[in-house]
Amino acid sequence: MTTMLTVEKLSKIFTLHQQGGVRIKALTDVSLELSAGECLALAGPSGAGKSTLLRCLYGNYLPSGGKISLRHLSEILDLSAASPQKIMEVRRYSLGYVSQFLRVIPRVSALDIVAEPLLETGAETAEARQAARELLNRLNIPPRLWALPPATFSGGEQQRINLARGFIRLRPVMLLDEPTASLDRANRKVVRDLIYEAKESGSALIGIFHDDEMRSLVADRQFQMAPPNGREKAE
């Protein structure tokens, strides 16, 4: 298989400089790698840093030390080194983030939210709307609020909005942050079955999953982590 991901021990290390540089310690020393059709899901207790592992793959945090390494388009590229602009171009079109929380886009209508990052590829408006028609149904959206912004939507629809966007479009990895964290046996039957079809098409998938049930169904293997060693005074 396909190597797609690669983590060469990564740390990271958060500095609270309000607190007399005390520096807590997130990430120490954390490798894996990952191919291209299997899920791997992230285990371990609150504290572990699986969500900090997730931001520094998307980039939302810089690593302290390490290397992440992704297969991007033609090149082997390493995120932790990596420019915004071309962080970036690695969202657009080979790192996918699905997270439970959905980042209201004001006075834009469900049907757009979920649409639009298949118009950033160059879709046709009407191939877009209908393929996010479609995803919207399967996640039991109902059609009255597909027109409608969803800021006043509940946290389950909210969660579902977010789950359509994120699998509109799939990318070669796909990160996984507790996607069926909000909804019911019916909906994880059809994130299950979202997920299932995105390893079909090649995607990998990494995620942390805190329903056991689909963790034992999507995962293919499980990543153990345990919480790095407390606070340290910077001298």
Second form
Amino acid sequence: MTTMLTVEKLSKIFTLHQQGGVRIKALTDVSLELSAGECLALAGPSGAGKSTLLRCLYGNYLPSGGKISLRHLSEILDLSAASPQKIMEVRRYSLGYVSQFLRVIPRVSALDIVAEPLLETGAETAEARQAARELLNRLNIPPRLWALPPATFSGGEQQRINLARGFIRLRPVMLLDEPTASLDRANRKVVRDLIYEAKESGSALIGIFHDDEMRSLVADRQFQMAPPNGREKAE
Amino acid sequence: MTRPILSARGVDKYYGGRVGCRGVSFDLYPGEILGLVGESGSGKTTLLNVLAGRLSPSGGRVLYRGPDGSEHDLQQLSEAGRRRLLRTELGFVHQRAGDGLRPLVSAGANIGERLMAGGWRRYGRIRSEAADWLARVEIPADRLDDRPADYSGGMRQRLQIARNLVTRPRLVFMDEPTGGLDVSVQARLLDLIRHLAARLDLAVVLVTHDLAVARLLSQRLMVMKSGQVVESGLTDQVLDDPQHPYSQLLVSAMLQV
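What's the form predicted in complex with its partner chain like, now that we've got the form predicted on its own?
Shown next: the complete complex, the earlier chain at its head.
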């Protein structure tokens, strides 16, 4: 199997300058490998650094040490040393992030929020909107909501809008941050199918799943994480 | 790899002994929106004015690269050459719309003036292009002959944006474009800027003290303090994992973005 992502001795320490320079260890020496077509579940108690790891992989948090190598187009890229321009390109083509938290954009309709990732890579508007409609339909968002900006939607609806936005364009590596949390049974099944389809198309996935049933259905392997030894005071 | 549309190298600006900005270097690529954030007095607007050729730097260089790949040092250009660029390929959106508009001529003439500076001559075409741009910034067509002085604040700001974009510039400088507008007016303007920048593939240098505005519009951020850039990076990285003590202070002081 093609290796899509390699993480070597990744560490992350937050230094809180506003709190007298307290240093919080969030990740220590995390190493893992991910191949095309597989789904790896991050396991471990709250505070073990699962979300922090996903955010480091997405370029959202800056790693304090270690190396992240990602297959991007035809090269292997050291993400930890990539320029912002490169990371934007990587996110456009090679790396997706699916979470339940929708950042609402004033005045933009649900349909266009979902279609946007397709438009970013050059799809025609009509084609992107059609794909968005199909996905919103699958996720049981009623058509009367499609033309409205999601600011006034319920929490569950906003969550599903964001899932649609995350899944509309499968990227070779997909990071899933609790994609099924608080979904009802019918929608959990839809997300399960979306994950199956992503694996089948060759995407490599890393996910956090609090729902045990979902984890055992979609994950091929587990990666156990434990909280690093807490805080240390700066010198 | 595409080449930068704007490059700053070691840009300094002193006002007598006082620092406006110091040692600023960066590259901006076509189609990219770069946010400049920091509190009042941090040097954001000084830097913006130097980048746009409106102030001359005390040291360092600013290079603009034209569509044909030619490089222009805005300070080395003749006054006429700089004005021509500022009216065609570059734009500047002021915080106070009045600073970027002629208050006593009609909205249509405000937009048309830039077209005429770019060589347009036929009145009918200029007028229809102006009307088209009014529509794009969501100003009713029947306001074409009104003067900006008779517009509301939000409409005036949208008109200023239309006046800037009508010549299809490649790079636009914006100084707090939503400052001083109330929240609902601000949301409309932000959406418009976001939409037009994407549609026209504009590169933008955006000065704002509002991190929520920066989060919404810009892909990259530079945080300024006392005239210097203390941190730069992807917008979501700088806002979610700020490294410098001052950036952490700014982010922690923000209400919610």
